[in-house]
Structure formats: C-alpha cells, structure tokens
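Only one chain comes next, encoded as structure tokens, the form predicted on its own.
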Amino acid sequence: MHWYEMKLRGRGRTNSAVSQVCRPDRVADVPKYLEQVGHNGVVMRGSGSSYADQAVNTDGAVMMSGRLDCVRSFDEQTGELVCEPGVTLQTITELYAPRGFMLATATGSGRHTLGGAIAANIVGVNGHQKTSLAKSVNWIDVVLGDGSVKRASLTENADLFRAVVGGQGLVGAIVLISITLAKRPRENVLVERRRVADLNELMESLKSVRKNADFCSVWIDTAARADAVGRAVLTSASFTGEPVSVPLFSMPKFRLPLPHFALHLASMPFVKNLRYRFASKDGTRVEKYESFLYPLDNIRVFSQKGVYQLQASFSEAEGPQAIRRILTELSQSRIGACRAVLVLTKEDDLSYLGSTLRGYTISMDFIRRKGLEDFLKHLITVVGEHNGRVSVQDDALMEPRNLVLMYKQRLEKFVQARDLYDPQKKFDSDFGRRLFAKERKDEQ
C-alpha cells in the first residue's frame, strides 16, 4: 500500500490543491486505504472530469478508482452489467454497442467513469427520454468510512442510494456497480440540424422534439441581442434502418488538447455569428451511433486560465423566461460564454443533490476573466429566484445559503444520510468543505 503526494486540479482548472493520492489494485484494498485516511478525509477520483472543487482534496487524501476497472459479469438476456467503479463510459460502448447495448444516458463524453458518472447522477441528450443515468443502476456497493460495504438501491437502504447518487463521494467509495444496458433499437441514427431565429421559435421547436426525436442538444449563441435572444441550432436525432451516410468532405476529429486561444475565439461574437450564419437550415444525414456518441471527446481543449461552468435546470413552466432572462444579460454584459448547451429533462432528480427538473438544463462555460466571479454568483441567484437548480457536479461558486434556498428538504435528507453512514466525516473535499461549512462549525 502507498501513498504520495501530487497536486491535482478540476478539469476547468479554476481549483487545484497537493493532496496524499492512493491507487487501490483491488477492490478489497480500499477498506485498508481507508485506515490511513488523516483529519481532511478522502474522495475518490475517476477521470477527473468534474470542472471545480469536487474531486479535490487540500491537505488531505485522494484514492485514484483508474485501476478499478474490471468488468465482472455481463447478461446477454437481461442487458445487466456488473463492473467496478473505474470502468469509463466509452469502455462500455466499445465492449457492447457492437452486441446491440448502449448506456441508458448519451452523455457528451465517454471519458467519465462510470462510478464518477453515478456520483455525478449526470444527464445526456436523452435525458427528456431516459432520464437520468441513475435510473438504470440496480444497486452500488458503498463502502463506508468505518471500513464497512453496504448494498444500496431504490430498494434497498434506498437513503443511502440517494445520497451516494449525485453526492459528489461525500458519503462513501462506490467499489461495485450493478447497471442495466438498455437495447438499442437500430445501429444508426438519423442526425438533423437546423437553425432557429430566437428564443421562441426554439420553444416551439422542443415541443414536438420532445414527443418525436430519441436526442436532442441545442448550441445557444450567447451573443445575440434583442430579437434574436435565444436563436441556435437544434440537434436532434432519431434511431433509423436507414444506411449511414458518406459526405465527400469530412473535417478530420481532433483528439490532442488545443491552447486558450480556441477557447477565446469561441467566445467571440463574430465566431457565434459565422457558426450560426454556416449551419444548415435543415440538414440532414445517417450516422453510426457510436461515431454520434461523444462529441466532447472529438476535441480537447484546455486554458491555464481556467474555465468555469455554470449548469442549471428550470421547471417547464419557469424554463422559458429564466433563460430568456440569463441569455438577455449575458448578451448585454458582453461576457461571452465559450459554450453554452441547453438539453432537455424528462423528469425531477431522484437523488438528494440532483439538479434535475423536468424541464430545461442549460450549461455555460466561461474563461476565467477579471469580474467574472462575481457576474457568475449574480447568474446563480437570477436561477434560484426563477425556482432552479444550479447543478453541484461541476460548480466552483455556489454558496451553502444557494444550496440551501435551492434543495431545501432534499438537502436535509441528505444531511441526515451523510451524519448517519459516516458520522466521522471520512469522506471529505474542497467542495464539501465549501458547501458544509456551516455544518462543520455547528458540529464544533
């Protein structure tokens, strides 16, 4: 068993701190490393795919699940997959999708661990079909700060499945992963894109999207003003028996990291404008699923200036003027979003600290840039004062009063849950540190 020091950041590279970091062999090995754990707790750490605070540890301990990664058993009748926490999501499509499974969620990267995607309880752009990733997951083994493993699901010790779900690993160390693979219905997607004017006509647009289409993202150009508040282009796509298409002229895909200066173009209003002005009105083409899958991972890029992200869920009712109003103030401060994504939700989270609402998720990147911290605290109380919630999986600047206006009894419950699995506070991390402050203080 070791341990050694390393320093370790956020994917958007706006946190970084030295922490004891350890890399269990074997799933056994983790109530042991467990012993060893000092006064700052430990978290584990999948890809490091989270943007902030939630997979870094000042001053105290990280347990790496990279090696973690072993498939223990698959049904081909049932679809059941069970495997340990470090096996990533393009891991699982690479092994199934060619036996006719995919992941219940298309998340935008395959990168993640499935263990940090349950932790996360992240979306995709099926998620106004599939809901959230957590919803195929038949039970986790959690192990506890006491060294024990407990069994959670919806059925079983279904507080402690709640609170390990969407927990950020402030609860335990998931180490086994029972997860149902959903059929997928055809090898190909039918893939169409097209442009909206505004905000409106994008309303209108989701509606029958919602009924019809298998996925759907939508690419928001954050610099348009007055009437064109809101206009974008529309992804959506649907499983088809139709041949996959092949263009004459196909832009090659990028897998090696691009500099800041990527990031800073996407973010100018001209750069906004040519992508919006050169995408089709109504185009369409047939893509393989696994080559559709994944669009994050075609291209890397990263800023020594750090980014932050920004994702928050509106209600259906709210969605539509809390957007209008975010997009409205992002057009007029002239802070350009380097990305800005809105999915559509299915259904309210499941879990204690989970975003989602059946509605809208919209999820902004910013470079980090004088002031801009400040306009960022402002965005999250424009979200809490239109009844959303900001997403806890890749925040850098949400304060314990937002968290507590915006989960209420749901925040609660997970308190509850934290104090009775681990009492000792032996999972711990720079986010939950910011986060629990209070309770921290009330507890001395």
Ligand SMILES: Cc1cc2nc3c(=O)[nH]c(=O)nc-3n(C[C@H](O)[C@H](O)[C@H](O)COP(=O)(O)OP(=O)(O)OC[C@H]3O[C@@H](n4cnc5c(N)ncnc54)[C@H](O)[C@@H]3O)c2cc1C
Second form
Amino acid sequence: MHWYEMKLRGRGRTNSAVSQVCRPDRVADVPKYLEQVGHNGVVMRGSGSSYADQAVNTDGAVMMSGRLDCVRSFDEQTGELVCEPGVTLQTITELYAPRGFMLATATGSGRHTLGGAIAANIVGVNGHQKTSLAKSVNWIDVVLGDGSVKRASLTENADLFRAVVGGQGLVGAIVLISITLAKRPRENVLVERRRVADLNELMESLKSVRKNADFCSVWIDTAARADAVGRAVLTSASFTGEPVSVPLFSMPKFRLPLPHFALHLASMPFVKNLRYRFASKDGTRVEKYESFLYPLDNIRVFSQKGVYQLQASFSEAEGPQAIRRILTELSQSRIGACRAVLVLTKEDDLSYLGSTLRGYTISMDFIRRKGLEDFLKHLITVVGEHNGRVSVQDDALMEPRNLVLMYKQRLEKFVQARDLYDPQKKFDSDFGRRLFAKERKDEQ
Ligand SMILES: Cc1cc2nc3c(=O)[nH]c(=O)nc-3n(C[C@H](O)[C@H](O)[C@H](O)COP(=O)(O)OP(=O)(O)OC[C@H]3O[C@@H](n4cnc5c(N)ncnc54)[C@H](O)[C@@H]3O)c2cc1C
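Could you switch over to the form predicted together with the named molecule, since the one displayed so far is the form predicted on its own?
Everything in the complex follows now, all chains and molecules, and the chain you saw is the first one.
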C-alpha cells in the first residue's frame, strides 16, 4: 500500500488542501487502503472536476479512482455496461457511440469519471428528457467504511443507493457500476441557435423546446439591464437523419488552457453584448452527435484567483420569477458572471441530495473578488426564498442551515443512511465537515 503527500484543489481553485493520497490499482485494494485511513477520514476523487471542496480533504486521505478504469462487460443487446468507477464519460462515448449507444446524460464535459458523475448525480443538456445519469444506473457496488462491499440499487439496499447517488462520496466508495447505455436514435443532431430578447421571450420559447427538442442549453447575458434582463442565446438540438453540414468557415477548436484574462473578458458587459449581437438571429446546422457533446472540453479556461460556481434549480412555477430576481440583482450589482447557463430539468427524486425539480437549473461562474462571497451567500438565500435548491455538487458557500431549508426530509434521510452505513465517518471531506458539522458536534 503506497501513500504520498499531495496538494489537491477543486477545479474552481477556491479550495485546496494537503492530503495523504493513494491510487488503488485494483478494486480489491480499496478495503486494504481503507484500513489505513486515520484522522479526518478519506474522500474518493475521480477527475477532480467539482469546483470546490467536494473532493478535497484537509489533513485527511484522498483515494484517486483513476486506475480503477476497467470495463468488465458490455451487452450489445441490452446496452448494459459493467465497469469500474474511474472510466471517464468521454471514454464510454468513444467506445460505444460508434456502436450506436449513448450515455443517458449529455454533460458539458466528458472528463468526469463515471463514479464522480454518479456521486454528483449530474444533469445534462437533455435533463428535460432523460433526467439524471443515475436513472440509467442498474446497480452499484459500494465499499463501506468497515471494508465490506454492498450492492445497492433501487430494489436492493435502496437507502444506500439513494444516499450514495448524489452523496458526494460521504457514504462509501463506488467500485463497480452497472449502467444501461441508451440506443442512439440517429447519428447526427440538428442544432438550432437563436437569440431571444428578454426573459419573457425566453420562457415562452422554452415551453416548446421542452416538448420538442432532445437537448437544450441557454447562454444568458447577465449584464443585460431593465427590459433586456434575461436576453440570451438559446441552443436546442434534436436527433436527425440529415447529413452533417459542411460550413464555409468554422472557428478552430482549442484544446488549450487559456489564461485568467480570457475569463475576465467573458465577464465584461461589452463582451457579452458582442456575443449576443454576433450570435445569428436564427442559425441551424447538422453535427455528428459526438462533436456536439462535451462543448466545455474544447476550451479549458482557468483563473489563478479562483472561480465560484452557483448552480440552482427551481420548479416550473417559481423559476421565471426567481431567475428574473437573480438576473436583476446581478445586473444591478454589476457583478459579472463569466458564464451563466440555463438548462431544463425533469422531476427526479431518486437521490437524497442530488435530486432535481421539474423546471430550470441555472449555473453561474464568477471570478473570485472582494465582496463576492457575501453577494453569493445572499443569492443562496434568494434561492431558498423561491423554494429552489442550490446543487451541492459544485457549491462552495452553502451553510448547514441552507441545506436544511432546501433539502428538508431528504437531508434527514441522507443523514440516517450515512449514520447507518458509515457510523465511524470514515468517508469525509472538507465539504462534509462544512455542511454536516452539526451532526459531528452532536455526536461528540
Ligand atoms: C468543465 C465542467 C463541466 C461540467 N459539466 C457539468 C454538467 O454538464 N452537469 C453537471 O451536473 N455537472 C457538471 N459539472 C460538475 C461535475 O461534473 C461534477 O462535479 C462531477 O462529479 C465531477 O466528476 P469527477 O470525476 O471529476 O468527480 P470529482 O470532482 O473527483 O468528485 C466529485 C465528487 O464525487 C465523489 N466521488 C468521486 N468518485 C467516487 C467514487 N468512486 N465513489 C464515491 N464517490 C466518488 C467525490 O468524493 C466528490 O465528492 C461540470 C464541471 C466542470 C469543471
């Protein structure tokens, strides 16, 4: 068993810590490593794409799943894939898209490991059609704190399943996954992009997109003010039998890291204005499904200062009002988000902490600066006032009281399952201590 010291951080660079790190080569090694874990427990870590402290463990242990990346079997008839948690979404797409299969969820990036994606119960740009990734998971094998392995599904150890899915690695380590890949209806997608002038037009357009499109994402100009609040570029896409369009000119795809300055530019009102105006009023093109996927992997932007992400879900009824309030506050305060994207979601109550409402999910990225944390904490309160939920997967600033207010009985069930399956709190992280500190204190 080999451990070494390493400084690890969240993708947003707002949280970092020195930890004892191990990289098991085989699933059978996971319980052996667990035996050696001491103070502050251990957290699993996939590709480390969560923004904040979800896969960070100060003075504790971190178990990297990267080497647990074997595909055990694939059934061409049913689409059932059995694999280890370190396999990335991109790898699954590369292996099985040519055979006509796809993952149920189309996410922004393919770099996430399947284990990390299930532990966050990620939502994609087809969230209004297919719900979460976890809906397609048949079962998972979970190594618990005492080293035992339990199979969990919606019919077997359902409380464990519901707690581990979306549970941010706080209950156990996912070591084997059975997931059903869907048959892809067609090879190509017809992508439509159009500008919408304000929030009313956006909400109206989304009604028909929800019914008719397979995929949808909306870039929002967070600097737009007054009547223009909510102006946006709406991208929708559906599978098509049409051949791929060959453009006369296309922007090169950078797979390069771009410096902090690029993020700063993206936050500036005049750049947002240009982006809005340069988006064609109505544009369509046909793309291969694989090229349409994982748009955020084309450009990798980072900031030394750190980036916070706030992702919040609202019901269909509360969404328009809540989103208008957030966007209005953003433009009035002149705090520029470097990215704001809205997707549609479907009701999904499969996971205790990773559930979504039928409605809207908005995610916004902000470069860290003075006063920002207080403003984002205020926005978290606004989300609560509109009966929304801040997603735990990339959050850096929620406090236990926000979690109680937003997750209510789901939180209680999560805590019960965690107490049952990991009474020693062998699995823990900075995220766990930040949001579940109260339970810790009560136990002591
Ligand atoms: C560019 C980019 C695009 C993104 N796009 C989307 C998107 O479209 N939709 C969306 O919902 N989210 C998105 N996210 C958020 C991200 O997908 C999730 O946070 C996801 O969990 C990251 O997977 P990972 O392998 O990097 O996990 P990590 O960041 O390494 O870990 C995330 C959490 O999962 C736990 N975990 C990891 N492996 C295991 C395991 N084997 N067993 C138990 N727990 C485990 C960790 O302990 C941690 O709490 C995006 C993030 C980035 C940076």
